[in-house]
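Let's start with one chain on its own, the form predicted alone, as structure tokens.
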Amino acid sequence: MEITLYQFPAACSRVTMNALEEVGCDYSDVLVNMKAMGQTKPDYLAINPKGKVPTLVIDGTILTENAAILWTLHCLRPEGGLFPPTQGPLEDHQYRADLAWCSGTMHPTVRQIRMPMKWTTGETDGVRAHGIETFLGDCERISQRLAGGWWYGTSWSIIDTYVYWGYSTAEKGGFPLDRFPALADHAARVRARPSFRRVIAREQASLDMARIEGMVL
């Protein structure tokens, strides 16, 4: 398969890249300069008219929406370990439900905290405060689930990386992550995985190359 990932370092495309590393796919990546609104430029909109990152192109087929991309990678490489094995569709449903929650509930709340200006044409303090209040409740539940283990107990899954991306990004927006020691432990274990370390190195390489080429980041 010929695979290209359109990504921006530290954006949610990091989760997709981690999935590609976990399942062992060979792929190339293209940096979309979101700081310069590169996702809104005509050349990128020709690939993904939604103007969102990530986009994954597999043998010419364009895949969008992170949750759907992750599930497709799981279906293409079920042996890749993105989710623990199940006995059938009813158990599979929980994986899809968790992906939907990450992308449809957690992700918007995190964006509300990290980028409140995207939610309003007026003041942002109230938007961020509401997001933090909401996410505090979410992180209470997440902490209980992750205490001493992974999202699905003893087995890592791509949900662990997605949740990590959520709470670590929220922290950059002022979220008090230090209230949740179980998440600090979980974060250390996510960052220690070889696949995640490869992602960080690859993101840094793409930033270095962009700067060499004169891209303002």
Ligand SMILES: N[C@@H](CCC(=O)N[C@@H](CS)C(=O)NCC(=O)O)C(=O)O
Second form
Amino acid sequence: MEITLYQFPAACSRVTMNALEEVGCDYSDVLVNMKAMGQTKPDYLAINPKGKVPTLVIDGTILTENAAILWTLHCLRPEGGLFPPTQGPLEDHQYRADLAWCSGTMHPTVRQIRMPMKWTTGETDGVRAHGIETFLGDCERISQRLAGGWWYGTSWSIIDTYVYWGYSTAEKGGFPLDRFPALADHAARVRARPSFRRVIAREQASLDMARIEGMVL
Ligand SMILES: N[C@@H](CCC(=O)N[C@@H](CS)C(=O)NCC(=O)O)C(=O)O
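Next block: the form predicted in complex with this ligand, after the form predicted alone:
Now the complete complex, all chains and molecules, led by this one.
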């Protein structure tokens, strides 16, 4: 399989890259320079007309939407460990519901906090404050959910990286993550995973290469 990931370091494409690293796929990655609005340029819109990362291209088939991409990777490599093994579609439903929650509910709330200007043509303080209030409740529930160690108890899943991406991005937008010690502990364990370390190294390498090529980031 020929796989290409269109990504921007620290964006939600980080979750897709972690999934690729975890299942052990060979892939190339292309940096979409979101600092220069590269996601809105015609060459990228020709690949993903929605103008978002991630985009994953597998043997010429274009996949968008993190939740759908992650589920597809799980279906392609069920032994890859993105989700714990289950008995069938009814049990699997919870995994799809959790992916849908991450992308459809958590992600927009996080963006309200980190990029409030995308949510209003007016002042941003109220938008961010509302996002923080919503996410405080989410982080209570995420903390409870992690009581067994990981989102699904004793074994890591890609949902752990997804919620990690959510709360770590919110923190960059001023969210008081220090109120949630369980998340600090979880964050350290997500970051310690070899697959995640490879993601950080690979994102950094893509930034270094882009700068060498003269891209302003
Ligand atoms: N629904 C999409 C959202 C992806 C998304 O919002 N990606 C952000 C980066 S985290 C992006 O590309 N933002 C660019 C923009 O909004 O202009 C998904 O879940 O994949």
